[in-house]
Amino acid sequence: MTWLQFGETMDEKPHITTDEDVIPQVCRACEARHGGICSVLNGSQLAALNKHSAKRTIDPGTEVVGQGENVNTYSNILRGVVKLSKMMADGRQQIVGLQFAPDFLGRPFSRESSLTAEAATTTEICAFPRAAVERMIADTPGLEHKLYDQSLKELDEARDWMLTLGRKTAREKVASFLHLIATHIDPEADDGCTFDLPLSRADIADFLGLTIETVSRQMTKLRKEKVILVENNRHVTVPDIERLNEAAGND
């Protein structure tokens, strides 16, 4: 993506180390300056952010931004999985996205968030005054691009999605799932790959428009034909992960 380069045009002065080339302590090591928002940033201004920022540790299950709720302050996640959902005045519920690590979380310039965000599993993330995010934007004509293209790929991830909500069957929407997840957690090892389930039945029934009990039989299912080896119900093995594809109806 030559795009992504955009911001680094900016500023073409001859190159002597100065603050901009400090990258903070608590920076360092952290998920969010490869792919994240942060890596567009340079160190004083990844100094300045770190001023406002706060390292927060969130519980499964609990709620970070609440639905209708006026969003304060954004996040990096730093680890762990975040469930975005919608709720029906009956009770009825759709998750509409998952974020993973380094994902930004919360909607610059809101018309209020119309979701809930949810910790999947426990979860860190690393928080910031909306104040300090919007002013940044402002002067980094590069983290405004950063967080398109982020939105950009949450559009397809909703709209791969759709296809798999309208028109997939319960054994190709759990498998689908499944494929999501080893994508997305095991990010390389095309080949017998393993991972922990971030979510329960319940909120795979959610994000699937399906009950416990039918993402339950398509489990065994899958398992019974040897699709998948799970333990402890939540530890599952991909032996071929171009089966798991094709159970999940992608050609």
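Fair warning: this is a prediction, and the values are worked out from it, not measured in the lab. Numbering follows the first chain given and starts at 1. The term rigid core refers to the maximal set of C-alpha atoms that superpose within 1.5 Å between the two forms. Compared with the form predicted alone:
Once the rigid core is used as the reference frame, the Cα position of T122 differs between these two forms by less than 2 Å. Superposition of the core reveals a Cα shift of less than 2 Å for D156 between these two forms. For K224, a C-alpha deviation of 2 angstroms or more is recorded between these two forms after rigid-core alignment.
Now that we've seen the form predicted in complex with the DNA, could you pull up the form predicted alone?
Since only the chain itself is given, any partners or molecules it might have are not part of what comes next.
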């Protein structure tokens, strides 16, 4: 004979814990959970990784990791823009890339950083110990493939940027930079978007291999042509993303 507990009926069924149930609450609304490396992890793996994770908010101009430093953590970018740069032996510096949410920040199995990662804007990251991530990579083929895909994506973007720097006009270079920001700040935008420039005019010039004066002139021309709208010198609105794409000389 089956005995019922107080308040229980014959129609009630015991709750079966699913993989979704064990996903930490903090991960459920996280962009990296749906678009970044964590998208390939199951609930139990997310719970295990979450035990070692720490969220950090980083002010603009603050280093996440310096060139030549030992790497103890990897990170998911949750919000903001991170500037990647390399320093030459004589002190000259070159911006070599930008990373956005939900990019993975770091190079697995490398003990030393080959570049400097610095917050270009107020940035939020979710950091994990290097050892914990590398153990999970070894046990999770899907995570390894996701990181491989990001590496190939970054390689393709680097090749595209070589074309921008080597063959495009000054106008196309500035438009390409603005298109890069617009499409990464809001990847879902089809008919325009709004953003604050994450870099100073000097940094934009460094990134594009132009002078500050040339960057300012080309921004003014794009504004007069209504390709972009600019407020307070940093707040940019792109009314038509396809028109900006054409100005950048992209296919």
